[in-house]
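Listed next as structure tokens is one chain, alone, in the form predicted alone.
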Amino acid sequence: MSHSLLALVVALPLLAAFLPPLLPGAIRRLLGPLALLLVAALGVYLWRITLIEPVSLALGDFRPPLGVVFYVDSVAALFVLAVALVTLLLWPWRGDTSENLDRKQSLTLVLAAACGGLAVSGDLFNVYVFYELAAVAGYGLAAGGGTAAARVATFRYLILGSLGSLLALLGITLIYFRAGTLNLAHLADLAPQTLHDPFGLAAFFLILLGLGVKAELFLVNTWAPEIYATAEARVSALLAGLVSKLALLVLARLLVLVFPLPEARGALLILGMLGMLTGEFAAFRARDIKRMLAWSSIGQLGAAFIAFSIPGSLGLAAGLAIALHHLLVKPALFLLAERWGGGLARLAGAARRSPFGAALFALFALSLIGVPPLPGFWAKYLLLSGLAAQPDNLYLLAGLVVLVTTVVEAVYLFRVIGMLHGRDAAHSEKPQNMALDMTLPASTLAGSGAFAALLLAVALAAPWLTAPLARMALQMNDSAAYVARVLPATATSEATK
């Protein structure tokens, strides 16, 4: 396969997003899923070849570090595949009107294109472009719920997201002012002389806070409970499952290539711990299932930040395991919460009406808690092992935070499971509960069931996935190989003249 086909990761979803108005109805409805299937096939192929050697593409034949560069290692290829598959599983097949459905499908494809672009971008300028594209698509999808609460929550999300974009842009500007380039490979080569100082760290912290809005980072994550509680379940699943992971991937890439500094890792560690504590304890206090899932998502992404703060490939392996596990579990839980939304008291006896849905919720909850042999157990095991191997007492404190918040997580998730299997709402003393229909629709069960099948497949294949995960982490941690692949030695010397 020609490396020029890498551009299809972004081009195919964008074309499918804007071509439908020119096509007949039947073809228009199938164009988006077909484009995503092609991207998924491309992701599988890329993952297989990049396990051996990464590939890069300079668009327009501009010699690096000039122009647009796409870089795909095994981690980027896996996220390209994940973007396509998760978007397919959450595809909007139905809408209120034909026009509304077309809008949702186009915005979903734009979001998929932006996420794919974030996975493969090799320079900060295009990272910012795709980040903004994902933000705009996310605003449109979040406001599509049609309720006043959804529009108000989206407006708040827009304000905070715009502030995050401004902070990220300011950080990128500072990096360009000091280094004269935004190419990640070139920055990796120049950073020890130009950016490993308080000025460079200030730029990193600005980007961390800016991109952290989408990654649900502590301090800039207050939008998440409001959006996830008011948006359609499919939209909440996309934002929590996909967008947050791609923002996290960009930050991890920046940490490895440009800012492999103790101060930068310390910032991720502290903010990750605060995210876990605030998220899990807020989820424990929540009495609305969507808000509970939103706060728990913040806590679980805090664990990913803690993992990526661990030096070396051990931290990257733990961070990838946590992020990929969260990508499978959290979208499925938001789908289940679509009909079960509202106060937790409404869930009484819901397992009798939807036993398969209750079983799925229990499966995902057990994996989040870390019950073996489910994938969540292996992700937390890697995290705790990495933390225990560090000599710094702050990492040991982080391990204690992980253990404490796991207990809190188990309490509120088992509380929900108990409510699902508790006394039937039809026999409750409260007559207003008698009219509630807690039966989950077939489409919801099918979507969550597909995520459950993937989760169980990963659990069964866990012994064989350890080596590929370790190889992916080693490859991602090899900044010298990244520079050598993207930026020939002659290009570096000429660009710095």
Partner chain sequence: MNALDILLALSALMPPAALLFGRWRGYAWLAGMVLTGQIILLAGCDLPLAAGMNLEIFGRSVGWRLDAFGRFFALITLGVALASTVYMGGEWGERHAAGGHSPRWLHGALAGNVLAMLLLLSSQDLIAFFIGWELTSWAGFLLMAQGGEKALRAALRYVPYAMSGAMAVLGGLALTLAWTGTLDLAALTGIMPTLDNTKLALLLALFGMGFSIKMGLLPFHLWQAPAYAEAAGAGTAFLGAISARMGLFALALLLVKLMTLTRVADLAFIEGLFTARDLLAWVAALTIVLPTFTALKQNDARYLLAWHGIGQGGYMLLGIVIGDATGSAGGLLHVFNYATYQAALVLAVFAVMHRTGTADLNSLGGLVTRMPLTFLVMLLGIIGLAGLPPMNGFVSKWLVYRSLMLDGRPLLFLMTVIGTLGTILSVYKLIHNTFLGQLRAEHEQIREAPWSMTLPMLALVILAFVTGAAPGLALSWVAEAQAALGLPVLAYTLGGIESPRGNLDMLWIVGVLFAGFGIGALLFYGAGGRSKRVHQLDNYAGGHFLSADVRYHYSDHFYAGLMHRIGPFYRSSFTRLESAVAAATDLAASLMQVWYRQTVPALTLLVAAVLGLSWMIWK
Contents of the next structure:
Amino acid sequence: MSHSLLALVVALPLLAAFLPPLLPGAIRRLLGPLALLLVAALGVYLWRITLIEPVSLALGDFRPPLGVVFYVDSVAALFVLAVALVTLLLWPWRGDTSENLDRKQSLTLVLAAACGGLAVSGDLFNVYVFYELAAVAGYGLAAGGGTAAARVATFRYLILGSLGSLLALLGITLIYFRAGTLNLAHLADLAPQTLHDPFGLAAFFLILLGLGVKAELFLVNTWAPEIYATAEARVSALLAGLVSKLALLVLARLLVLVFPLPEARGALLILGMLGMLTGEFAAFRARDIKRMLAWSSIGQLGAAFIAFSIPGSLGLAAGLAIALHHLLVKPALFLLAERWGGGLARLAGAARRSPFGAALFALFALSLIGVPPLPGFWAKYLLLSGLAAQPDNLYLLAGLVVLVTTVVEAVYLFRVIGMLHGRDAAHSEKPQNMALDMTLPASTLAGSGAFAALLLAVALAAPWLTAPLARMALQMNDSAAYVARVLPATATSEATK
Amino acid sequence: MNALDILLALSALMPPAALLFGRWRGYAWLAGMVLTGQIILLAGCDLPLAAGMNLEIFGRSVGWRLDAFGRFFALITLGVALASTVYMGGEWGERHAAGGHSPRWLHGALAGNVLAMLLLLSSQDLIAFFIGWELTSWAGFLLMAQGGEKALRAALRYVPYAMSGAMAVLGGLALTLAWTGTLDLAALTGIMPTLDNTKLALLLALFGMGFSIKMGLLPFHLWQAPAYAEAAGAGTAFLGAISARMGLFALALLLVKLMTLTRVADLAFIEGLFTARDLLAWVAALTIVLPTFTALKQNDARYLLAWHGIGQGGYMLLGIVIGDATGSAGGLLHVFNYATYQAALVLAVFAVMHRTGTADLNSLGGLVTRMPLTFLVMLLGIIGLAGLPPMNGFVSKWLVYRSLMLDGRPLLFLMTVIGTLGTILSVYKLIHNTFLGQLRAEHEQIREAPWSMTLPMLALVILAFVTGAAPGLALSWVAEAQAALGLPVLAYTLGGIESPRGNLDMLWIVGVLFAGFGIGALLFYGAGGRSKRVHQLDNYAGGHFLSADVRYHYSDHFYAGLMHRIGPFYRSSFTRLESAVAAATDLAASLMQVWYRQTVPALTLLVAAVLGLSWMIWK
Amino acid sequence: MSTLQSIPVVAPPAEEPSGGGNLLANVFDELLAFCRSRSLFMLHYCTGCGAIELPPAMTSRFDMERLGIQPMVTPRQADILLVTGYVSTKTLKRIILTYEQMNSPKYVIGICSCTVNGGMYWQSYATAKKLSDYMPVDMYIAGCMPRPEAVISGLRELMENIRAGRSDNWRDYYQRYDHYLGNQQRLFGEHWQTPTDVIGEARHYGQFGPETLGEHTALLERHQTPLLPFEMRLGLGDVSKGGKS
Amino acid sequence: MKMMELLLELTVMPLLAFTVGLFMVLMMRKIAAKIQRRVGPPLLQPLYDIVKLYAKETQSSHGLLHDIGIVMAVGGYIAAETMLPVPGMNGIADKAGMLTLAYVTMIPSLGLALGVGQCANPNGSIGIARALTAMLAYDVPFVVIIFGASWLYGSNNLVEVIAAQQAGGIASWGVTQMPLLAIAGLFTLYAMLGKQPFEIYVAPAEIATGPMVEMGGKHLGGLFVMQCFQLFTASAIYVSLFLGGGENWLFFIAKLFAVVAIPMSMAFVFPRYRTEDVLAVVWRWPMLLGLIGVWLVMR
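May I ask for the structure of the form predicted together with the partner chain now, the form predicted alone having been displayed?
After this comes the whole thing, all chains and molecules, with the earlier chain placed first.
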């Protein structure tokens, strides 16, 4: 089978995003989900074959390093699958007006396409393009909340994001200036000679900051709480769940392929630690559930950064586990938070209105803080055992940070659970409004229920998933294989040298 | 399928069964029968047993294997669960359900606890152990949170403690893996003692802290009393009697089996004078004294018992830390003994609550004529808790005392005795304020608790009495557990121990005691004039005419003189410590939020970029 | 100092029981009587000035303890009720309650003239004049106030009476309760009652006499809910009234 | 026949203890009288009191537990006496040890406390609260002393402790081996006997004799019996730990009476402490002496 199917990962959603105005109503509404389903199927297929061996595609058959390269290893395939599935689960089925809905659906699809592109891109330029695409779609979606607060938040996000893009672009330019190529495989090949110096590191740092805006990296994550608090829940879920993970993936690839340097790892580690500390502690004092989730996701991504900073496939495995786990849990929590937004005090007694919703919240919370046998525990286990195995004391410190912030996380999440099950605030205040207000709609329950089902399935299948995960991490860590796959010629020339 | 598989499978079936059928009246009997079956199965099987289920995760095997040490705890767990389940299944459960609580969740939480504990007790490696540990913690949380608003608040207070403990254990687990390359408990037994002192000390600190929190050792004890006291009745009994002992199980495993006590004694703070082992012993001793002292100040029967539960844990740990045959047998036996009478006591308090609606020690009194069986339970229970003959609590404490005496630890010995004396004072207050003194007018029509409640309580205290008179019955399990753990094994007889340095024969002591009571009764009832019962208002009041509307009863500030002296001793410094940590967290959180509230994030971004670049370039 | 035979409170000494031929029983009874006479715990109800003479009687000069007499604090412990002075209506209620709470055999000694006939308070409207109207008095020690010698002497006479079995007026209170109750009711009003159960005790100890019950006890029973002691019960039987005051 | 002999001992030991205790009560009252320049009670006065109390014709009880309390108080001491070796008889002392004995002697107190509680009289409850506080006060130095003795003689078994002392004569008595502990022990014994200034729980003028407030007839009689046992037990433990036990009954009784006489000759010139002051004084002096003594013994 031709690997040109790879292009569909990007092409299908884009097509579905821009075709609808030309189509009649019924098909129009189904086109997006259909495209996503196809991408998901493609993801499953790709995952199965790439577990054995990665594939790459040179678009238009321009051989690298000249052309546009898509590279899919099992990690990328899994992310493609995840992008499709999560987008599907967070699909905007309803809107205020038809026009509004069209726009939302289109933007969502663009976002999905961009995310898929980020997952499979094999060169930095494409990465930048897809990243910009995702950013634009993200601004559009975030502003779609319609409220003034949402617009203000989006505006700030926009400034920060643009500045970030600029920095990333600057970094990419520096790299190009030094190495003369943007193809990742090529870069991996050239990096030891050209980029492993302060100059290269500076470029890495700029890219880190730039992409870090989306990945909620500490220093550039200040937009997150406001956006998540004001945007629609499913948008928050997409941004926190999906986009951040893909930015993370790109950074991880960059780290593995081009900059496997202790300084780069150190930067990642320190920023990750700071992100975890600030995020989780800030969430401790959050007074509404959406901001709390936003900060929590900053913390979780910090944990992922810490994980990726661990050298070797063990760290990658841990980072992947954390990222994927967060991808499963956080969107679902944001879905639940849609109706339960606002001050935490409002939640009192909500469990009586929506017992199933409260149970789901508890399940996600438990997984998030890493209670075995839920998947979150295995992610945390991988992270900690990876950190403990490092000789550097900074890694042990990071382990300590992870442990302490987990305690903080447990406290604030359980505070919410306590609120949910506490005495009904409705008793004292206007009961009817409250009752209606706090009951979760069936669609929300169905959405997060689906995530919960996935989570539980992963929990049950954990013993059988460890081997693929390890394999994925190995593949991702194997930069020689990457180079060899994308640039067979260079690899052979290397070998002959 | 071997016995352990069946055991675990049955336990795994019960939580869903409880959630499905918990509302059905017969469920308690069904669960009771299952638990009885499990007890018989467990008591009869040959150990050690490895479970058929074996997982392979990240290249490490995760498995379950039960030895005699685990079985000892497992039997206690199942027994207490049995008593609690039966208690829950009757009138108490109906009242509980009528109060808007869910019997399904309560049964489910209890069954979940049993399952979690069995998993923990039979874990074969640290991952299985941690899974069991966390499940126990959260199942415990579920059980704690069942009693309404206050219970929920207390349970939430438990969360940071439980989580800190879990994270400490997890950290220890990660370091163990990094330093030894294995997580298998059997393999670790050989490797861990060979680690150097720094590593061992760090592991001891991490694991020790995690386990101490569960056990409620000082200074991590504050969560336990409210969490256990406010839970729903039968849940409180289960939590109080056995839940916290999981911490002891883990500590014993760590100290004795994995690290070995001699290695722990190598970790010296002051060379030759004060080692980690001494530190543990002193923590245990302080855990005996200070919580007992707090218990003495309680005015709520449930809290009083819960605080004593914390204090009693100290005896168990102290016995194990001494580590000789007598002391460790005492410590382990105390787990069993304590479970029997503590469960009975808690159930009795909840029986009183069931009838009177309160556990406030200042609003009760004189119930002995109305609830004589409950009184009997509480009487035998407090004799056990206070550690007086003829109940079993005496035997285990005696073993601990004796080993402290022979080990030459006068101050520790003194602490244990002070704990016992304080307990006597406090439990007398408990029984006096509940059952003795003046019967309140509003309680005159109260009836004895129903059989579904009195039977489990009576069964427990009878067990406590029988194993007090013939401690050999329980000591056989203890000796097996000692052997499995690698401790010196106690040479016991049916009546106690025989040793050249002082014997204990409870058969004789109990026999003579009851003969003495018999003679006393003969003297009292046989000799002298007839007596006539008088009404409680026919009482000396300096010539005053008593009437039922005026309270003639002494309950509040019961030990005024004692409190005058020791009341200000440590002025709730632990509570202050706890609030200080909470406040510090809150402050840190506020500071962190400042970061996210900045008005010009773009500027920060630029500054960060410049700074980062300069760091990268100048490094 | 004298036992005032003129005051008809002491029933004529009962004939010595013939003993029924059982020598051992007689010896035993003698022993008990002897012990009773040699061990007297007194409750001094210090109503008036006579109390001042008791400390000297107890302490080094006269030392009652050599006679086996010592002070006690509560009615349950005491054998002798010493009423040491004028008895106001209000005090009398307490004295009666105290007397009823004592365990028999119990003895009442009225010290000072006030207990005999009101003494210097003979015309006070608020003073009970004659103690023996309200409870059986075993011994009066007259005087205003009687000196310790007189007190000791009176006590010795009481001891002798006890040893000889002549002093069991406590039975009189049970047997003629209606009479005493009548006098009490006349003074305190018809709603008078104590938290004790004299009639029940009379029944329990077989001290029922022809005059135990009568019109006054009928009056008492009309408005009194008897204070039945709380019996232990398992709650399986019917819920009976436990008793109220 | 070993068993018969043992049973006989078990019967005789409490009886002897009671008899000795009766005379100790007498001695106590005599000493009080002498100090106050009185004659004091006749020889058999304690017996008269007990017989009279038992022989009361009407007695009031506050319920089953009121009775049981007295039964436990007397019965507990009867049992305790069989664990306390006296010349020629060891009873079951070697099956129990001194620690057990110390705890068995708490049973009567607990019984009494239960009985008093049932009386529904706050004076009694206050008395018990104070008595238990006093017990907390004096038992703390007491166990320090027990610890010292059992460390010194290497055994928890009173029979062996006594044998070890008698084997070496006065030089090996506890009082010469551990003089500080002996002083502390005497102090503790004093507090244990509960006479002035440690009489906090009786306090006749304040709480109407506390625990005894509702005790009359045989209830009070039972308490008198208990007092006899208590005096005997306390002094016999002291004699066994520090004065070499009894070589024969003559010496034994002499020692016993001497031990009781010392605190009693001081007691009656004192007023009464408050509860908190009892704690302060007992936790300070005998504790300090005891701990130093233990340190010396263990050195």
